[in-house]
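One chain comes next, on its own, written out as C-alpha cells in the form predicted alone.
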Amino acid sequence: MSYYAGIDVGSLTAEAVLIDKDRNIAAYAILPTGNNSQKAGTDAFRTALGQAGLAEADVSRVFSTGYSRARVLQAEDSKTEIACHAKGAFYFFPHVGTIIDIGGQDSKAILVGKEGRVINFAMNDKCAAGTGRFLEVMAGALDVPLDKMDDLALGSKEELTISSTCTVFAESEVVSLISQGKAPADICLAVSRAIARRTAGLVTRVGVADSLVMTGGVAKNRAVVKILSKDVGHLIKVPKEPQIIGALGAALFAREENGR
C-alpha cells in the first residue's frame, strides 16, 4: 500500500502525519521544534513511521509546510500553511467556512469555499500577541503549566482585564496583577480573553461563516475557544487533535499531486 506524509515544522512544535492511499490517517507525531528545525522535522517523520510500523521507503511522497518548511530534508515539495490548514480542516469538517489557526508565532483567519479552497485570509505574523508564544510567556510569568491554564481560567471568579496587545507589556500587566494578589485563575481568564479579542479582529476581517473551525495548539485551550466563540457569535468546532491539521493538509496535497 502507498503512503503519503506531511511534515509541518513550526516555531514551537513539529508535526508529521502519514496517510494511506485511501486518505486514512495511519499515524502522526508531535514533537518540540527546539533549536534545530531541520532535526525536528526528521524526528517527527521518523516517530510517525515508527508508530505505523513503516520505513521511509514505504512513503511515496512527502510535502512540507510551516515556518521552516524549506528545511525539511525529506520533502519533495512544500505548501503554504494557509493552504494546508484549509485542506486539513476540510478533511474533518466538509462544511467549514472560516478557519482560525493560532500557532506558536502567528495567528490566521482563513475564509474557504468549496472543497476547502482558500478565498481570503488575514494573518498576524508581526507580533507574538495572540499566539502560542503569548500563552507560553504568560504561563511562565504565572508559574503554571501551559496545559493547565484553561482549567484555571474556566474556574475564574473575578473578571480582570489585560489591555496591552504587546506580549512584553502584557507580561508586565500579569506581573502587576500577581503582585496585587489576584488569583491565577482570574489572570488566566484575562489572558484567554486578550487572545480571543485579538483573534476575533482577524476573523471579522476575512468574514464569519456559519461553520467555524479552530486549528493549532491554542485550540486545545478551552477557555480561549469558549470566549472566541462568544466574541464571533458562532460555535467554534475543534478537531480531536488540532495541532496536526497543517501536516495533514500537506500529506493530502502529497497524495493528490503524486505522479503529476
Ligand SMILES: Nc1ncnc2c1ncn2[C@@H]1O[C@H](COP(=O)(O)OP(=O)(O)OP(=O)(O)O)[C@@H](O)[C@H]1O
Given for the second form:
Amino acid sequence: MSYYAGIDVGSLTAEAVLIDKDRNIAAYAILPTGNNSQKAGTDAFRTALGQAGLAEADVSRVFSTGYSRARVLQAEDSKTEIACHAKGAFYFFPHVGTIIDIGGQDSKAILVGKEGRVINFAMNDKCAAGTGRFLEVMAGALDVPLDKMDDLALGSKEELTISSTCTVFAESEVVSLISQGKAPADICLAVSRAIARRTAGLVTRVGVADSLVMTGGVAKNRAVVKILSKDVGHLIKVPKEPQIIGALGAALFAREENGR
Amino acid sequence: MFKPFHEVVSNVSKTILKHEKELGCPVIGVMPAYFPMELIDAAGGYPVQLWGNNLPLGKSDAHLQTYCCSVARSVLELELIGGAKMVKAYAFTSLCDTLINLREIYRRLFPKPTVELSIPFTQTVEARRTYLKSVIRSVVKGLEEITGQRITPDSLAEAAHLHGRTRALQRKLYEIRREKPGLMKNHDFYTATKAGFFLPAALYNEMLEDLLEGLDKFPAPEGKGLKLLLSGLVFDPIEIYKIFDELGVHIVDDDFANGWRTVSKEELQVENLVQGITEFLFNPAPCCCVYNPDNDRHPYLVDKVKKAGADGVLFWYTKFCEPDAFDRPQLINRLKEMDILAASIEVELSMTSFDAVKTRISAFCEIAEG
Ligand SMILES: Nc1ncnc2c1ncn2[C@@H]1O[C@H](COP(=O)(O)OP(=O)(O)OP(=O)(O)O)[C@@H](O)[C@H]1O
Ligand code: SF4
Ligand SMILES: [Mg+2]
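Show the other one: the form predicted in complex with this ligand, since we just had the form predicted alone.
Next comes the full complex, and the chain you just saw is listed first.
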C-alpha cells in the first residue's frame, strides 16, 4: 500500500501527516521546531511513521511546506503554506471560502475558490502583533498556561482594552493591568480581543466568504475564534487538529503529484 | 557576460572614486527621478544616481520619520554616516513630498550645494512653459556654479546624444528580455541596469554594446516559465531577483521609475530645451509622481501586460512611498477587471531577511499557475 506525507516546518512547530492513497489520515505528529529545522522535519516524519507502524519506504512521495520548506531533506517538492492550508482546510470543509491561519510568527488570510484553489491572500507584515507569539508573550506575562487562556477568557467578567497592536507595548499594557490588580481572566479576554481585531482587518482585506475556517495553532484558542467570528459576522469553523492542516495540505499535494 | 556589471554593483564607492579621478569631474548625486543626466554631463559633472541603498537606518531617524520611504531615508543615512564624501553636490526633482522636503533637509544640514528641477503641475501649455523656463534657468545656473563650466549648445548636444544612446541600448536589452524570456537571469538584468547608475555614460554604453552583441548569438531558451511584469518606484532590493530566478519565473517587462519609465525616454531635444525637457518629464511612460491626466496609467499598464504576454503583474511596494500607494489599489482593481492577475508585495531597501517575501512571491506564482 502506498502512502504520502506532508511535512510542515513552521517557525515554532513542525508537523508531519501521513495519508493513504484514498486520502485517509494514517498518522500525524506535532513537535517543536527548536533550533534545527532540518532535524525537526525529520523527527516529525519519523514520529508519524512510528505511530502508523510504517517505514520510510512505504511512503511514495513527500512534500514540504512552512518557513523551512526548502530545508526538509525527505521532500521531493514543496508548496507554500498558503496553498497547503487552503488545500488542507478544503479537505475537511469543502464549502470553505476564507481561511485564516495564525501560526507562531505569521497570520494569513486566504480566499479560495473551487477545489480549494487560492484566489487571493494577505499576510501580516513582519511584526508579531496578532500572532501566536503575541499570545505566548502575554501568557508568559500573566503566568497562565497557553492552553488555559481561552477557558479563563471565556469566564471574564470585566471588559478591559489593550490598545497597542505592537507586542512589546501590549506586553507593558498587560503588566500595567496586572499591577492594577485586574483579574487574569479579564486580561486574557482583552488579549484575545486584540488578536481578533488585528486578524479581522487582514480577513477583510482578502474578502469574507460565507464559510470561514481557522487553522494553525492559535485556532486552538476558543476565545480568539469566538470573538473573531463576531467581528467578521460569520461563524468560524475549526478542524479538530488545526495545527496539522498545512502538513495535511502538503500530503494531499504529494498525492496529486502536480507540485512544482 | 554580466560579470563587469556585477563588479560595479558590488563595489559602488570604489567604482565612483576611480572614475572621478580619471575624469576629473565633480561627482553630482542625482536623487529620484527624471532629472536629465544630460544637463549634468553638459556642465562637466559626473552624475551618479542615488536610488537608495541597504544601509541599516539609524542617524536618518533624527530627520525623517519612520513612515518615510526607505529610498529617502537610506540616501540621507549615507550622507550622515560620511559614506557620500565623493559626492560634491546634489540634484533633485520635486518628484514627491518626501523629496521636496529632503532637499530642504539637505540645505539645512549640509554645506553641499543642491539644485532642484521642479516638475510643473499645471497643464496649461503656456503656464507650464513659463514655469519650466525659469526652473531650467536656475538649474543650469546652479550646475554651472558647481562645476565652474558653462553649458554650451555643443556640450548639451553631445550629452543628449550620449544619454539618448544609453537609453536606446537599454531599450534593446528590454526588448531581448521580452522576446527571449529566460535568456537573461532576472538578477543579471537588474544588475546590468543598476550598474548604469554609477558609471560614466560613455563607458556604460560600451559595456551595454558588448553585452548586446554577446546576447545576440543566443536563441530564446526552451521551456516555459511563468511570465511576470513588475511595477513600482525602484526595483531594489536586487537580492529578490534571485528568488525569481530560483522559482524559474521570467520578469518580461517592468514599470519601475528607475526602470522602463526612465529607459523609455527618447533622446533629449536640446534645440528648444524647455520643450525638450517638458517632453522628457511627461512622456512616454506615465508615473504616479508626475501629474499628467493625458497619460493615464490604467490603459498604459494593461497594454504593456498584453504586449509582454505577461501572466500577471506584481506591484513592488517600497514602503512607504505615498504616490505609489495612492495609485496602486485602483490599478490592481482595473487589472483584475480585465482578468489580469495582480498582487502586491511590500519591500524595504534595508531588509535582510527574504523568507517572507519568498513565501509571498511563491504563493503568487502558485495562483498564477492555477
Ligand atoms: N493549546 C493552544 N492554545 C492556544 N494557542 C496555542 C495552543 N497551542 C499552540 N498555540 C499557539 O499556536 C502557535 C503555533 O502555531 P503553529 O504551530 O501553527 O505555528 P507555526 O506553523 O510553527 O508558525 P508559522 O506558521 O508562523 O511559521 C503558538 O505560538 C501558540 O501561540
Ligand atoms: S519612493 Fe516614493 S516617496 Fe520615496 S522618494 Fe521615491 S517617489 Fe518619493
Ligand atoms: Mg504554520
